[in-house]
Amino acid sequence: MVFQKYIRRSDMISCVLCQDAPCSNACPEFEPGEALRSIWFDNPDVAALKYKESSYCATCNAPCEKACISKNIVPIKSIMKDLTEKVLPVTEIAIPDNEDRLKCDIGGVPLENPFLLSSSVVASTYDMCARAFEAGWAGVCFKTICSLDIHEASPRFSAITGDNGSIIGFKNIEQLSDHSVAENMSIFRKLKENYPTKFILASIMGQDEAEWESLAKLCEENGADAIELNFSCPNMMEDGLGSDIGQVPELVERFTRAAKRSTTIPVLAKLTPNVATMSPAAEAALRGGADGIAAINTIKSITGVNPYTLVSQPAVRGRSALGGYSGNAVKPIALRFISELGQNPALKEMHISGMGGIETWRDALEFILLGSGSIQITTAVMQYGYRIIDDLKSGLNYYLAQMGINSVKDIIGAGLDSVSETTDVLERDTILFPKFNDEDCIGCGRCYISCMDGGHQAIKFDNRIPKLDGSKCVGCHLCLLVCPQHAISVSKKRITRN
């Protein structure tokens, strides 16, 4: 993949990823809106291969840009030119002619690809699930079914956004399905009748052993392919529900065993990240008979406090509450827990369904490399829609073909050996210097500022040109991370410490 070197999301930061993109409607030859979306989701190789016939773009008067509704017009013609002149020449293979490499399973039940909607509002009605299936999602984890009388607060979301306005972190105080159990069972039957090859993972939450048992049985009888036990919702803590269960291994084991008593299909325990380590609860689920683990659910959070009302977000008539944090910001925490589960020998035979901050196929790949056999997504869908499945599938499929990997199942856990719980295993005798690219550098001095005030004073800045002082550089690479132009890379040369 050549994304990092030639074209970046920042090149099209003003793109708003329109519904029914006007730029595509204005172009008689291509769908530039689709290409822009692929770039946004780390998939420029596939975009370049789809739009390789660039002769029209070279001579047109850019009607796509004239139709752009963003306040800062996206340089679409320039981006398409980069796709065809910079990205296309270095693509290594053609687009694969099938998606067989993506086939996998949960507990022996086949999936056409690893991608499922996770239990949330994005998978809460027949229509929504049907549209997701039509779009290409392999399955859904339906919004948690319960016998409780659910009434939601308004508003119930808040977010932390990045420089371009996109959501980095997302908080919700949403609860469980507000449909009756009977209504949800009707939805299952209809989905299974109309989409028999799609995977239905039924998320449930009971109030006692009998209810965990009866809900699991009912879901299987009405078409569910597997059961997910919600031991982790941070917004359902009354009377020992939600994450209260996931924090007590004895309860995880007891309620898992109850659900397994009544069903023959795979059962996954969805565990809370609001713990120091997840293995005790995961091992308890295994003792209770679970076939797999789903992780992570959202993290208890406060996203902000209004300085004028003094109420945290989201404010509901002057009050607020802790809620579940999700989005790309939680991915590092999710990967940490996935690696913990993947490295635990006691859990070796258990399926791990990974989630937490996944937006692109690269994000999904990272979860797979650390042990996830399937992938669940919500927040990215809430922000960008079901359509992200196109680039999730094509990007991962292209990567597998490019790497000569025949099945996504062959790389589950392939990255676990590189992970250590402590840093004492790391080599500390050499320095890997940064390398400055004068052609891309604009002389902003951000590297100098960061190195001076947050590093080791190893950059000189004369005539707006940064220069490395090798006698002071310790190879921390802070400068590389803060450079807004990506004009600093990693040198190939290692220097032995004095």
Ligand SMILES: Cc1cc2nc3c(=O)[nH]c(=O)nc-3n(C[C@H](O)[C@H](O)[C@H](O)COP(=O)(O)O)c2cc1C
Contents of the next structure:
Amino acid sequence: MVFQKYIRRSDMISCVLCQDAPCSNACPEFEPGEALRSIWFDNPDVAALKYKESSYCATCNAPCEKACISKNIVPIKSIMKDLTEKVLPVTEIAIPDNEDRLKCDIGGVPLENPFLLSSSVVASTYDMCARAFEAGWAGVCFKTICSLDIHEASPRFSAITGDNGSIIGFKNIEQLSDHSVAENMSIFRKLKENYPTKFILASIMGQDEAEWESLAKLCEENGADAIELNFSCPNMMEDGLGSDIGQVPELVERFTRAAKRSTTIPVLAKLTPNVATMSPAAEAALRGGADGIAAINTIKSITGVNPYTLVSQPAVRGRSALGGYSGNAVKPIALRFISELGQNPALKEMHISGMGGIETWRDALEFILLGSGSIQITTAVMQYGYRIIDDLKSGLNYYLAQMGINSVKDIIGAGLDSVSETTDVLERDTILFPKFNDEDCIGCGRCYISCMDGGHQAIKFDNRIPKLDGSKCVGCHLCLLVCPQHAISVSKKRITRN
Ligand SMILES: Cc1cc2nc3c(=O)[nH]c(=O)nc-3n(C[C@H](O)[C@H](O)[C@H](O)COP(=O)(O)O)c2cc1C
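Having seen the form predicted alone, I'd like the form predicted in complex with the ligand now, please.
Zooming out: every chain and molecule, the one shown earlier first.
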């Protein structure tokens, strides 16, 4: 597995990942647009193996680059060359010929792979779910069904973006499905009829016990494979709904019990991260009879305040409100909650459906290693489309095959042992030094600046060459993290203090 060593997203930062990519249309031999996407989504090995024959590129006059519509033309030819010359030689296995190792389940109901759309706009109509199924998603968690009168504000999103404009963190103030319950039930029936092997997870929100019970029953009768109880939407207009429930274990237990009373299919409680710890609500869901937990829903947030209007984002006719934060920026927080659930012995038998910031197969793998048995995604789909499923599946499948793992189920929770809730367990006597790789260093001095002003003054910078002063280095690795060229690695050299 190449693990970003030879080719990275930053090598193609000017690529805008076009719809109907002009580079692919211009190339008589390959689909460079697809290869670029695979690199973007951490899947260069599979791209290199697919485009094995791209030595063709050496002799062509790069119509792909001429067709590129990005303002800064993407160096497609040299990227394809890197795939063939740098990545391909270090791939260890061929692309596996089937995806059987991705098969898993939620509460015994089969999933052809671990990937579902999470409950949101991305899974809110028949047509959208059908297109997602055709694209290869194993299932959908349908947009939360309720009997409330839903009117959404405009605009309803805001985002924190990276240097290349891609969304890092995403805020929404959206509520639930604005279709009637009857409309949504007819969508379920049609989806089940036309896609019987795909998984329909029905997200519901009741206003009292009777409604949690009746909605769960209706969903089962109309083809849902499992129910997800929305105890976690942070954007409800009325008190006592959504994350107000998820913050009160007694309510979680009571409403879970109500839903379980009327159903025979698995029930997951979707919990809020707007709490100090998730275990009290998760254990309450277990007491109420839940078969699993889904987490995380979005985090209450403010993404920015306009310095001229003084209104926070998104501004709705001069006002704004707290809203739910999602996307790649929330992944560390989500992983923390997933590991909390995964490590809790009381929840051992519960399925964990993990989400929050997943974009690539490696993100998904991290959730699986910390205890998730299935994966749900919204924000990355809103940004990049259903097509990300290609690299999610092929990347995870390739990783499993390469590691000799026959089933994704075998590694659920395999990374939990290394996580400690507190830092007191860590060994503190060894210093791991950084190593400057002369070949890649361009002498920018960023490591020096950070070490001087944010570290321990352990780097000297003469003639644009960084040098380590081992007597001062504490092995914090800040230099390694700030190097824009990834030219600093971890040395084998270490010292052990007494
Ligand atoms: C626009 C938007 C609408 C959402 N609507 C719902 C919803 O109706 N029900 C629900 O349980 N979660 C809803 N969510 C939360 C997502 O299902 C998911 O838990 C969260 O966004 C974290 O995953 P992500 O980082 O992959 O987006 C919504 C999220 C977004 C961004």
